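Okay, so here's just one chain, in C-alpha cells, the form predicted on its own.
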Amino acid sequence: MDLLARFLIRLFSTAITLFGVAVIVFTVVRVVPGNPIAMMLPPGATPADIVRLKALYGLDKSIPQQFVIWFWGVLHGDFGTSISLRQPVLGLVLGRLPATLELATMALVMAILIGGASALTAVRFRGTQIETGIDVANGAALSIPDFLWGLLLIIFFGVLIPLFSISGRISPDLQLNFETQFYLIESIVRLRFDVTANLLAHMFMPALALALPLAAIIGQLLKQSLKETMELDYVTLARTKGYSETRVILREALRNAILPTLTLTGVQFTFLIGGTVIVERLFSYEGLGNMAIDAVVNRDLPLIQGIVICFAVIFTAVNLVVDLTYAALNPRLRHA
C-alpha cells in the first residue's frame, strides 16, 4: 500500500511536470526569433498568402488561444501538423521514437557493462596500478563529451581503420519490408540475423559514443560504493570463512553496492537519451534526434513541441521507474 501511494503522488507529480513543460515549451517556441510562414513562402508570396497560412495553422491569435487550442488537441491525441513535412506531428515523432530507443537502450547496455567491469576490476586490484589505470581512463572517458567521442571514432574507424559504417541506420540492401519501426528487435524475432548484424554495425560507434562519458560514471560510482562495502562487518566474515577476494565482491559487497548506482544509472540515462540529439546528427542516424535539430533549423513549431514533450515523457518515467524500483529494493524507504 506505500508503494501504491509513492506509486500515485509521483504520478500527479509527474502530470504536473509534464503541464509545465508543454506551457514553457510552447511559450518560447513561439517569442524566439524566426518566422516560420516566411520560410515556407516563395518571394512572391502577397500579404494575402501570409495572412492564410498564418489562419491555417493557427498563429494569428494569441499565444493563450493558441496554447488552449494546442493543448486541448494533445489530449485526444492531436499534436498538430509539422509545417515543414506537412504530416501529422504524432506519426512523425512516433516513426522516429523507436530508433532512438534501440540506440539508447544499446548505449545503456554498453556504459554498463563497461563501467561495471572497470569498477570490479578496480576494486579487485585496488591499490595497485591497475586502479590507477583505470581511475586514469575514466577521467579521459568523463572529460571528452559524447559528440567529440563520435568524431573521434568516425575518424579511427570509420576513416583510418574503415570497421564499421558511419553513416544511418541500415544499408540500403538490406531493406527488409519492417512492419515495425523497432527494427533490431523485429529483425531477431524474424531470424534475420545478417539484417541484425548490419543495423548493429550502424549503431555500435553512436552507441559507444554515447556511452563512454556514463560508462565511467557508472564505474567511479560503482568503485566507490563497492570499497565502502568491502569494509563492512558482513564481508570480513566472509573472508574469514575463506572466500576468495573475487567471490566476496561478486556475492557479497555486490548486491548492497548497487543500488546507488542503479539510481544514477536511471537518472543518467535520461541525459543520455538528450545526447542522442547531436550523435544522432553526427552519424545521419534517423532518429527523432536527428528530427529535432531538422526542425529547430526550419523553425517547425508543431514539430518542435511534439519533440520536446515525448523527451519529457520519456525523462518523467524513466525517473518515476528509477525511483519505485529503489523505494521496492530498499526495504528502508519501502517501510518508510
Partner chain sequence: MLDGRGSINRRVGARLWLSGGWLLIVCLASAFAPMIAPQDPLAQDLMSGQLPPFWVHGTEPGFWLGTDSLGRDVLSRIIWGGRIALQVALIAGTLTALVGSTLGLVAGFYRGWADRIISRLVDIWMAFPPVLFSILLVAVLGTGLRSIIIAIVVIDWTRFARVIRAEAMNQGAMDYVAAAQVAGFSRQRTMLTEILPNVLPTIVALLSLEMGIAIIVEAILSFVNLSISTDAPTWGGMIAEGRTTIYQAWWVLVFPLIALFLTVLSFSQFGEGLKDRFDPVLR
The other form holds:
Amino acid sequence: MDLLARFLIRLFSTAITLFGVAVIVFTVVRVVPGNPIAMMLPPGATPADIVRLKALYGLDKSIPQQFVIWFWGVLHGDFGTSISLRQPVLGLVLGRLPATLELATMALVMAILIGGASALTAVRFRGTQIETGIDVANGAALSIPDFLWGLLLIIFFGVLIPLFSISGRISPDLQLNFETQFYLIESIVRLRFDVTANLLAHMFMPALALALPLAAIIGQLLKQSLKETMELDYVTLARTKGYSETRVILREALRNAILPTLTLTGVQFTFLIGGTVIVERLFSYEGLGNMAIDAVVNRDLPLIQGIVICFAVIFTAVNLVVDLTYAALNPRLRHA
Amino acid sequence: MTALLEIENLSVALKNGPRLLRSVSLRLDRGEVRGLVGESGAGKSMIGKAVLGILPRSAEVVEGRILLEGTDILTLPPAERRRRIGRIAALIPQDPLTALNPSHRIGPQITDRLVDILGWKREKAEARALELLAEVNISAPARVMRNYPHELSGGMRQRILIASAFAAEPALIIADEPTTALDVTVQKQILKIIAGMQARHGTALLFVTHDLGVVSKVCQSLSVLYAGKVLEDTQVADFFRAPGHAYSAALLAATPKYTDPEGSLMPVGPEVLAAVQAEVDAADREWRHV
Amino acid sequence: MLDGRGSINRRVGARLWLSGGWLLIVCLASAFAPMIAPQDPLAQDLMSGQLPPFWVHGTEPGFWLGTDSLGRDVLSRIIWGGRIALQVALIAGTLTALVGSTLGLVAGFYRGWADRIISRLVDIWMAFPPVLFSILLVAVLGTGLRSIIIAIVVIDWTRFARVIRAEAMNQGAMDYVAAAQVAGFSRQRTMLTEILPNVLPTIVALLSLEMGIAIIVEAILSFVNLSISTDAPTWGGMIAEGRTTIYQAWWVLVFPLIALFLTVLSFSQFGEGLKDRFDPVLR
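Same protein, different state: after the form predicted on its own, show the form predicted in complex with its partner chain.
Below: every chain and molecule of the assembly, starting with the one above.
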C-alpha cells in the first residue's frame, strides 16, 4: 500500500473517531445537573431573564437540535462562546494551547533523552550491575504516575532543595510584552535568554513529572529491542569490521531497534498530553488543562466541549503522524 | 616465517559449562585455503568466531592463544583487538538474508569500513566498491549500490557480502558455510566466485563447511573436527587418498562422490563414533588434571 | 540455567513479599480503623492547628504525625483515608476488569462486527484525555463514592479491552482452539474453557495495576475537590490541602503522599510479581 492511500484511510478513520468524541462529550455535558445559567445570573434576576439567557446560549432547544447547531458552527470554525469567560471558545483554547504544547513537547524531549540514554547505557553495559540498576529505576519510574511524580518533585525541588519554581509559567515581574503565546520560542527568537531561563525553570518540574513514566517505557522497550538487534547477524558482521561497540550500537542496531519503540512512544505521548491536565493544575501552570478543570467546575459547556475536541484532535494527529513516520522510516514498507 | 594465523591450544567453553573447543591448534599461511570440516555442532564455526572476536556472550576462551600476524589478539585490550581484527580479517557470513543491515543501502555497507576504519576518501571507496561488485558478477553495480537489501535476491546479497569481505584487501577471510543457506543452483556459482576472488587476491581463506565435496574443490589443506577437537590436520590431496583418522575415513565414505553419485553411502558407524568419543573424553580428563 | 531461574525467583519473591506486606498493612489498618486511629479523623480543634509530627519540637502527645490547619489528626485521617482508597481500588478495579476483559474477549475471539464496534469505541475513548474525562464524569454524576467508581470503570475499561483483545486473538489462532472447535464445542464454551484460562494471568496482573490506578484517580479527583465530600478524609484531599500549606506544615502533604506512593507502587509491583510467578512460560 502506498503512503498516500494509507494516509487517506487513516484520515477517514480519524474523522469518524473525532465525530464520536464530539457526540459523546456533547451528550455527557448536557446531562450535567448543575445549571450553568444560574451561575452567571446577577442577583435578583427574574425568570424572564433566565429564559432569555437560555435562548441566548441555545440551551432551550432539544439536545439533538443543539448538537446540529453546534456541529454546524464547529465545521465553520465557530466553537461557541464561553459561558464563564464570555469570550469565543476558539480564541480561549488557542490562547492556552501553546503553553500546553510547549510543556508537552519539553516533556517528550526529556523523556526521549532520559529513556534513550538509559537504554543505550544499559545495552552498552549489558550483563553488569549498571544494567540491573537501570532496570530497577525504570520499573519504579513506570509504576508511579505523573501526578505522584509531580508531588514528589514539589517536595524535593520546591521545599527540600528549592531550586525551581513550583507554580506558574513565568515570574510575574518578568512579563515580556509577548506577541504570541509561544513564550519559550518567542523568548529565544527575541534573544531574551533571561526570560527563557525563567520559563525553563518554571517548566522543569511539571515537564519532568510528565516525562518520567514515558522515559521508563522508552528505556525498557528500546533496551529490549536493542538487545535483540545486537544478536543479529549483520551486527555481528559489523563487529568484525573493526567498529567500536558504541558505534555498532548507534549505527547498526539503533535504527532498526527504534521502530517498535517509536510506535509505542506515539501512543504513550498522547497519555502524556492527557496528563498535562492534572500536572498543570498541580503546578498552577496556565495551560489548556488547567483551564479545562476550571471549565468543568464552572459548568462552562461550550468551553468544555471545545477543549475536549482540541485534545482529541491533538491525540489523533499524534497517532496519524506516528503511523506515517513509521511507514516512512521503514524501508521495507516504503518500497514494498 | 610467522604464520598469518596460528591458533595454539585454544579452548572455548560455555560459562561454567562444558568445552565447545578442546585445545584446538591450527596454522594458516598467507594465501593458504584451509577447510574446517565436521558435523554440525563440531565447533568449526566456533573457531572462526573466536578468531574474529564474536563469540556468543555465553561462551568464553578458557585457554590458548590466537596469533594473528604474530600478535596474540587475546591479550590485546578490546578496542585495539577489534581494530586489529578489522584490519587483517573479514567474514563471509552464513546467511546472506540476515547479514545485511535492512535500514542501510548497499553502498555504505561496503564502503563505510573503508572510509571510517581505513581512512579512505569516499570517492575512492565507492569506486573500489563498484569494481568489486563487478568482479563478483553483479551486472548493474551502480544501481545495486543504491538498493536496500530486501530488494535483492539471496544470491545477490551473498555476492555483495563476498565483495564486501574482500573490499579492504584483508589478509584473511573466514567463510562460515557461505553456501549453506542458498539454493543448490546458486551454491555452485557462489563457490566459483569465492574461489576466483581468492585466487586473484591471494587472500588466505578459512573455509568452514560440512561438505567434503566443497573442500576437494576449493581447499589445499583441511582440519577435521569432532566435538571441538581436531582429529586430523592434513593436505587435501593426502586426505582424499588416505584419510589419517578412522572418523575421517568414515566421513569420507559418507560423502557422495561426484564421480560416482549412485554409489552407496555409508553412515558413520557406531564403533567409529564410540572410539572418537572415547578420544574426546580422554582429552577432557587430561585437561581437567592440568 | 538453574542459576538464572533461581535469581529470578528470588527477585520475584522479594517483590511479592514487600508489596504484599504493605498492602496487608493497609488492609488491616482500614478494617480496624475505628480501633486503631488515635483520634477522630473529623474532629477539628483550631487551637491545635498545624502541630508538627512527634519528633519535632512543639508537638502534643497523641498527634503522632501532626495536625492540619484545622487541627485534625494527620495519622487518623490517613488511616481512615486508606479505607476509602481501598474501597475504590477493590470495587472500581474489579468492575473495570470485568467490563473491559469481557469486551476484549468478545472482540478478540468472535471478531467480526462485535470487534469492529468495540475497537471503534476504544479508538474514540483513546482520543479523550482520561483525567479530564473522569473529572467531567464526576461533575456530571455528582460527587460521592458511587460516582467515582462509575467514572473509573467508564474511563479505564479500554486498558483491559485492548490488551485482552490482542491476547484473545493470539490464543484464538492456536491449534488447541481449532482442536476444541473440531471436537464440536460451542464458540462460547471454547472461549470460556480454552481462551479465558490462558488470558487470566494477564487479567490478574492488569487488575492489580488497575487498583493502583483507581487509587490515583480518586486522589486526583479529591485533589480538584470532586471526591466523596469536602470534609471526608481522603488521601487526595489531604494532599490538596497540604499542597497549599507546604511551606508552613510540610507533614500535611508528605505523610498522605507516602501512604499513596507506597500503596500505588505496591499494587503495580504485586501485579508484576504475580504475573512473573504464574506465567507458565517463565515458571
